[in-house]
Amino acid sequence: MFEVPLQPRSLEQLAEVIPQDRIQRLADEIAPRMREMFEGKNIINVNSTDKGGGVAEMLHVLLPLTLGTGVPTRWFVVEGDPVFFTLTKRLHHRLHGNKGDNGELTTVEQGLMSGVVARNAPELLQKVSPGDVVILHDPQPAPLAPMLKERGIAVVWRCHVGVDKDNEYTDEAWGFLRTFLEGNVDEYVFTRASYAPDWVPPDKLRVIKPSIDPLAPKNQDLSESDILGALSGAGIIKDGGFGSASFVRSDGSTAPFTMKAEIVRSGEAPTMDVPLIVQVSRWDPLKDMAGVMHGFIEHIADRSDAHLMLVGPSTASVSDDPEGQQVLDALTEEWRALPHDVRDRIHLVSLPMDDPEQNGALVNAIQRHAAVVTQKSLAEGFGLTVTEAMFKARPIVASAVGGIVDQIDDHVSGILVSDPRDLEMFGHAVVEVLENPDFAERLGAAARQRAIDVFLPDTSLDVWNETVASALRLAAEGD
């Protein structure tokens, strides 16, 4: 286990995006209550990676802001081996209602998971004390819950995944996790109430929507010259003499774009004027990158001159997702079997993660340059890439699954595809946007306003305040 260093950020930095009355309320009402509650105490977050994926991104946003309000905040990361992460990936799939691999979830796997977490635990346990609140994120650190409970520490379990309707796979996964969590967690936090299993007490259930940092390199405003310079420098679009490009790091310094993308393609890079259909996500079968590719081939390519870009992290960089390389390899094999004319218009792009801020800034440039952003997930806990694209005023076509339906108002702030496996419906929606620039602009404008209204960091702090206060009270009562 290791601790992630955090630097405080002032709420006032968000004033250029968040309305001043919301900033003032944070500064005058919420922050003082939190400071009083946590005087001499800590809020400690634990997850399984500090880069790659939505959880790490949210923590990089919320924790420095929390620290900036004067509330002591720390972040620890559980480390594991490939066997551990294969097991937790199995849990990830089954919590989404899918089988995933053929592995089991028995007491043997519970013992394996507990053993790995127990080896991590001393680093955390020696630094926590009664009065602290520990927020455990997702299944990976769940075995910490009973260890913390024994020491009288308030525990919140924050689950970022789930599906609305349970089946045999979700039942199996929840039964597996129940052993660690039930009776050891003071408050449960889900993205949607329907994601919670029926054994979670209703009075301990909180619903909190994720949020994005509007000023992070991944979301900050970029000039057109910086967008084109970044994309051409990375090899994503053809170099048109755009010159150097830069972005602003979280510490306020300006940095040049130097990152080179790892790209699987057979033709030339598209020029700046070629419309791009873009999906950005992990290489995960539930994100259905292969389905996006086949939807493009069968229902978009012959009705548009657009190119398709499927963008994900370099698989060597994401330690808690061992399945990523397999998914990318399978997708590449499917791509190699395509006819040359359509294959030339499909680009598989992997972005290095050795500089997470520059990675985020390059994703930013890709999304801002996209004619259409898609998120054709088969299952989705929330889908932060949707909110990110909304904030950038991009027209979005996404599956009507999970938390995506909480983000997009169909045909107002994006287009929802009711059946994520219906490639014809997906293709028709994308073409509808490509063929109607005015419609696309209206979708994008409405999407940005909704992101500002609902999905910026201040919008959930009230509920978090109530959640940690309740967890502290219950832990003190020994509930």
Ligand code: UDP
The other form holds:
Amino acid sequence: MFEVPLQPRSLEQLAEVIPQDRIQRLADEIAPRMREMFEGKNIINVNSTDKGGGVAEMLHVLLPLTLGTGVPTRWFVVEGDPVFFTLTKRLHHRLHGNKGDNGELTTVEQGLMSGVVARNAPELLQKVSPGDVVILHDPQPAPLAPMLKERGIAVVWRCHVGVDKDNEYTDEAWGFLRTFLEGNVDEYVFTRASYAPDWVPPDKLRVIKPSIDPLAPKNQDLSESDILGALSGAGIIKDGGFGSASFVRSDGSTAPFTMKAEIVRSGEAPTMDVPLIVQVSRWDPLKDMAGVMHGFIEHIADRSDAHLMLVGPSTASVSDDPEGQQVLDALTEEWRALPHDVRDRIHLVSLPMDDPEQNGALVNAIQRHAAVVTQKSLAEGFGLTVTEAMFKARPIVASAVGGIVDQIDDHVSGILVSDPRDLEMFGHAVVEVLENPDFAERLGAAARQRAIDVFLPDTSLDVWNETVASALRLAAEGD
Ligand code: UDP
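How about the form predicted together with this ligand, since we already have the form predicted alone?
Now the complete complex, all chains and molecules, led by this one.
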């Protein structure tokens, strides 16, 4: 286990994006309440990666803000080996209602998971004491729940994944996790109420929507010249003599874009005026990058001059996702077999993660340059990439699955494709946006407004407060 260093961040910094009345309420009401409640106590978060994926992304946003309100906040990361992550990936798939690999989820796997987590545990257990609250994120650290409960520590389990409808796979995965969680967790937090299994007591179930950091390198405003400079410097678009580009790091310093993308392509890089259809996702079967590619080939390529850019993290760098390389390899193989003319318009882009802030800034530039952003996931816990594109006023075409339907109001703040496997419907929606610039602009503007109204970090602090306070109360009562 290792600790992720956190720098406190003041909420006032967000005043340039969050409306003044909301900032005022935070400063006058919420922050003082939090400081009083947590005097002498720690909030400790535990997950399984500090980079790549939505959970790490969100913790990088919320934890510095919590620390900035004066509440001692720490973040620990559970370390595991490939066997552990293969198992937790299996759980992840089954919680989404899919089989994933052919492996089992029996008491043998439970023992394996507990063993790995138990080897991580001493470092955490030395640092917590009764009165602290530990927030465990997702399945990976779940075996810590009984160990913490035994010591009288308040435990919150935050589940970022799920599906609305149960099936044999979700039942199997929930049965597996139940052993670790039931009776050991004081409060459960889900992205949607429908994701919770029926053994979670309704009075311990909270619903909290994720949020994004508007000033992070991933979302901050970028000038057109910085966007073009970053993209051409990375090799993503053709160099048009745009010059150097920079972004602002979270510590306030300005940094030049120096990152090169790893790109699978056969033709030339597109020039700046070629419309780009962009999907940014981990290389995961549920993100259906292959489906986006086939939708493009079969229903978009002939009807527009756009190029397709499928963008994900460099597979060498995401340790808790062993499937990434396989998915990218399979996609590359399919891509290689395509006829030249269409293949030249499809670019598979991997972004190095060794500098996560610059990676985020490059994702930012890519999303801002996109003519259409897609998120054609087959299942999606929430889908932060959608929120990110909404905040950037992009027109979005996304599957009507999971948390995406809580974000996009169909044909108002984006387009929802009701059947995520319907390539024709998907292609049609993308072409509709490409052909109608006014419509695209209206969708983008509504999306941005909705992101500001609902998905900025201040909107979840209230519920987090209540959740953590209640967990502390229940733990103190020995419930
Ligand atoms: N992401 C990134 N670099 C990449 C690909 C993805 O920073 O190369 C980020 C993306 O911008 C988003 C997060 O990873 O913030 C993915 O979160 P999401 O909720 O969309 O999906 P998850 O990966 O959690 O299933």
